[in-house]
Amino acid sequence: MRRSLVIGSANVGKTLFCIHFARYLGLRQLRWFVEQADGTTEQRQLAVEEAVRLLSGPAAHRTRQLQTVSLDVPRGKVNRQVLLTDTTGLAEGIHTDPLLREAMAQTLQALAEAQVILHIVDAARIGTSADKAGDVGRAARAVGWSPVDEQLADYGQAVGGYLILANKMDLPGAKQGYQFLRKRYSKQRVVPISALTGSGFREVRQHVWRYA
């Protein structure tokens, strides 16, 4: 069975879109494989509401390990299984947290395993930061689009399964960031979504059942 990893940044919504990716498949009912940086394992079971609530949230790095569940993806008559996996947000440097940093270093070992590769960003942030400064590309460059999302980029050149999801299109400032990615990103697919709201998930969908 392949596994989707989604990855990116802290806060860009990648526990968010999993849960609600994954009741859009018509999950109602999550069964949640655990997978700690220490090799441990559980599993957990959460209804799609109390995900969100529990997962899910402003803070950063809420997700300090590899949460996987499996969804079954339709295209027409063909189901096909897959593993939608979670991660913890990268950051740039060393993290001063150690728990932190095996967390990192986890979700890496997953990016070198992972036949599909879902790249959260946050598009909101992007936009607005460009729109203050007035000057999309310095401004991305500033907020938003780190050092870590252009090495993610890069490596996911070089990967069939890599697509970039520009997020939080819900929120103002959202197509100017978008904008942003299409023209710094020509040759790579990059999808508008929200995690809060499922637009966009049809595509995502698509995609992932080509590569599943």
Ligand SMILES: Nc1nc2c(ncn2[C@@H]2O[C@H](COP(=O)(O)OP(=O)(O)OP(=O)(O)O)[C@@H](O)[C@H]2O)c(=O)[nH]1
The other form holds:
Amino acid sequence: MRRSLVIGSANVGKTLFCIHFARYLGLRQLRWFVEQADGTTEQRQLAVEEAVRLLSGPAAHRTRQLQTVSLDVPRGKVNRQVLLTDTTGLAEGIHTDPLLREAMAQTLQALAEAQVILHIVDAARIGTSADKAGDVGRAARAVGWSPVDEQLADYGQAVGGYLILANKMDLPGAKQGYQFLRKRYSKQRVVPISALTGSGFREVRQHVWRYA
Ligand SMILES: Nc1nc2c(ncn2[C@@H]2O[C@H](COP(=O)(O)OP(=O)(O)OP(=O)(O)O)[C@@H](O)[C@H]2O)c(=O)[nH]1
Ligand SMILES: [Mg+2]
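Could I have the structure of this protein in the form predicted in complex with the ligand, to go alongside the form predicted on its own above?
And the full complex, kicking off with our chain again.
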């Protein structure tokens, strides 16, 4: 089965995107397949609202495992299933928490096996930082667009199913952040979305279905 991996730094909206994208495709009850970094697995069924409340939030590194929902993709007369996997946020350098380090390693392993990579970035954070500094490029690199993002984008160039999702477009400053990303990655596809409102989901769906 094909795996779409949702990846990026902490707190950019990976989990909220997975939940609301699954809802956009018609799911009301989300059956999660959870894989811990130590190899243990469990299943968890949550309604959309419950999942938002329990799995996403403003604290960094809320997610510390792989959690996957299965999506139905129409293919002619039959439906095909695609896995949408939420991951642990990647951070720069060596994290002090060993469990978090393991969870990040688990994310990187999954990256190597994914057919579709949805790289989420907080466009509002990039844009707002640019505003204050008055220099879009330099400030964005310092704040919202980390070396980890840089490396993911480089890696993604070789993967057909790679897409950058400029998230939080509903927030002030996100437009500038999106423009920065488009300029910086003119060879990649950058899609503006809001994991909160669902804007831009149509384009993401087309992309995921194309590679399903
Ligand atoms: N306004 C707005 N807020 C968002 C959006 N996407 C996510 N958020 C908020 O940003 C915070 C982080 O969202 P999560 O989905 O938990 O982010 P994450 O990338 O999974 O974070 P970690 O699991 O900690 O790595 C939450 O408070 C969300 O409600 C968006 O598109 N717009
Ligand atoms: Mg998360």
